[in-house]
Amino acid sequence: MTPQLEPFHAITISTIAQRLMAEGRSVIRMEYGQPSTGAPSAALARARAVLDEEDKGYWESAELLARLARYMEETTGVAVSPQQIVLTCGASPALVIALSLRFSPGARVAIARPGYVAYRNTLRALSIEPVELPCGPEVGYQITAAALAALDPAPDGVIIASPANPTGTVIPPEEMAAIAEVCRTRGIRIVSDEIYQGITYGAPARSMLPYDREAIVVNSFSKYFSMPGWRLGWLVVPEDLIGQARARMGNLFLTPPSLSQHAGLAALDCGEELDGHVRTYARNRDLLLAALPSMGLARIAPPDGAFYVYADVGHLTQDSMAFCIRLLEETGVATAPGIDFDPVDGHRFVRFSFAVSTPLVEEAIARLVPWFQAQKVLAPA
């Protein structure tokens, strides 16, 4: 039977937002994790120059592979060869390749709940069974070594995300080490989604590579590098999987856009500008956290990284999708419903993305505070 996938409900919210904008409404787009800061200036300049040069067609930049290998060593402390880097058309194809490399149909892979909607749906599309582990405030909304150790039977794999979507939570280094040890002991293969690396507001998030050299790492230019529309990502794979990783990329997706590869290479040397973007997200985070008590939103996941606040609105609704639609229609602020990230408890959560500009965060707060204050408080179910 063909696997049946749930829709990505934030896309429905986005469609409504676009309709309202077409009608002349002012809409603040906080439903997607999409940086508003734009690609670094040097990346844009390189792209403009390349447009006047000969089109390379299908192409994989050896220079970009080498630079990414150096970037991985700089940021993780682990030596990675350029051959271990596979360029992809964003993190989504990278996830497909990673999962198909490690797991066969019928395998069982653990994921956090709440967690990114595409983990669950991509696993199902590949006929792999998602094993959802409920992760609440008592464990920082993250998978723990203890939870993996308690699973019986052991899953074939686990997807780790730090910082995570939708919560922004970060796994502490000692827990990363413990997770890696449990996975080694129990034969659990790790896929580590690290697309929010570089966006933290305290201690930096750690890669899984120093703890498990056999982990497959997924990364992207969409978040820290502020280039979501350029559709450029990469995988780091163990040496024994290089051939099959490249075979999958070539057969399924060919190559990433050549223009994006040129721009990405330039972006890798724009750390000062990109860290300035993170400082903008930090200001936005502080503004939103300061405003949440006035909205009556006290139960949130600690946004230690990424650019999200995942908030419990269960005192106001038991239908987060309907709630987000009404919020959008009445205030012009688009948010993501928790049901995308948690099919069990997500009906009582919403996710705010603060990756928009600071003035837009300020305007969103000005709209949200009186709206939330005016809501009739319902008794929890």
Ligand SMILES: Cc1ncc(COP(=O)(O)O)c(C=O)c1O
Given for the second form:
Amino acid sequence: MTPQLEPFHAITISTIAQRLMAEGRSVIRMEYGQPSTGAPSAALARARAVLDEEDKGYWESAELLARLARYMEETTGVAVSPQQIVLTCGASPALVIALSLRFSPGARVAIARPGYVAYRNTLRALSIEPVELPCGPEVGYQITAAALAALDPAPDGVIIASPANPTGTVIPPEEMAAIAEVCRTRGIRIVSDEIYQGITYGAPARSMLPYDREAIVVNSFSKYFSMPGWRLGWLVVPEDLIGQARARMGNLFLTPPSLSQHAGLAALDCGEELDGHVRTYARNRDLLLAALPSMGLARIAPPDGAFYVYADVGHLTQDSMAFCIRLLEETGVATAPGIDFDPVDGHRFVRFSFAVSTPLVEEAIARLVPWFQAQKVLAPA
Ligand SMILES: Cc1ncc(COP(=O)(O)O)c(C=O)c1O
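Could you switch over to the form predicted in complex with the ligand, since the one displayed so far is the form predicted alone?
To see the whole picture, the full complex is given below, headed by that same chain.
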């Protein structure tokens, strides 16, 4: 039988949200991790100009490859050549390419649980076995060097994500170094998903590249650059994998949209506008964190990055999907059920995305606080 994948449950929530909106209900969309801000203005201007000016055939922008190599060097301190950059249609195909480059069917790859739903499912689709490492609040919901060292037998690989989805937690630099060291010693290959880099609320999140030059780095324009629908991302691959990485991209996906490549190039020079979005997320985060205690939601990992709060609602439900549906129907606030991120304990978690505008976060809090307080009254002692 071919690998069977679970659905993305947040999509079900989103479908219900859209139905409610079509019925005239006011819905606040906190179920998806997508910026509501749109592409930076210079990227939009460039795209508009290109629409009138240029042919849009299959294409790979040499300028974008060079600019991304420079961006990687500026943000990681590691020299990266344009040849090491592979343009992709977002981080999702980049993950497919990275995993199929490093691992054969039957290989075992460690991932954090909770973790991004597509890690488990992409691994399964490629007939690679996910090795789920339970990561609780005591380790910031993140994979540690100690956990990797304790795995017997050693896995063939590991996916690192810092900041992570669904928790927003960041791996500290000394732990990144320790993870790289354990992986080097035990022959574990690292794929580092760095899609939330640039969105942090304290110290910046570190790339894995300075710690492991052999790591494959996955990144995208979907989060910090606020361009999820443009379907543009990139990989950084070590020299010896360049040919095979390009062969995979070419055969499986051809090229990313040419319009997006033009816009993406412009977006790379929009740091001021994009950092303004991060300041908005920081305000949203503060508002939400301040409101959580009055909602009775004390058990969370304060997110150091990304734009999520992953909250334990186990005192109210053991069925996060049913809970999210009821929450949506009764308050108009759409959230993602924990079962997307954790097949074992996710039934008692909910993820809030605060990548919406600050007034919407304020409105969501105004709806959520009385609703949660009413649930507490109804909850068994
Ligand atoms: C951790 C993580 N990796 C990858 C992706 C996929 O992003 P993209 O839109 O670039 O395919 C997401 C999307 O939410 C994500 O959260």
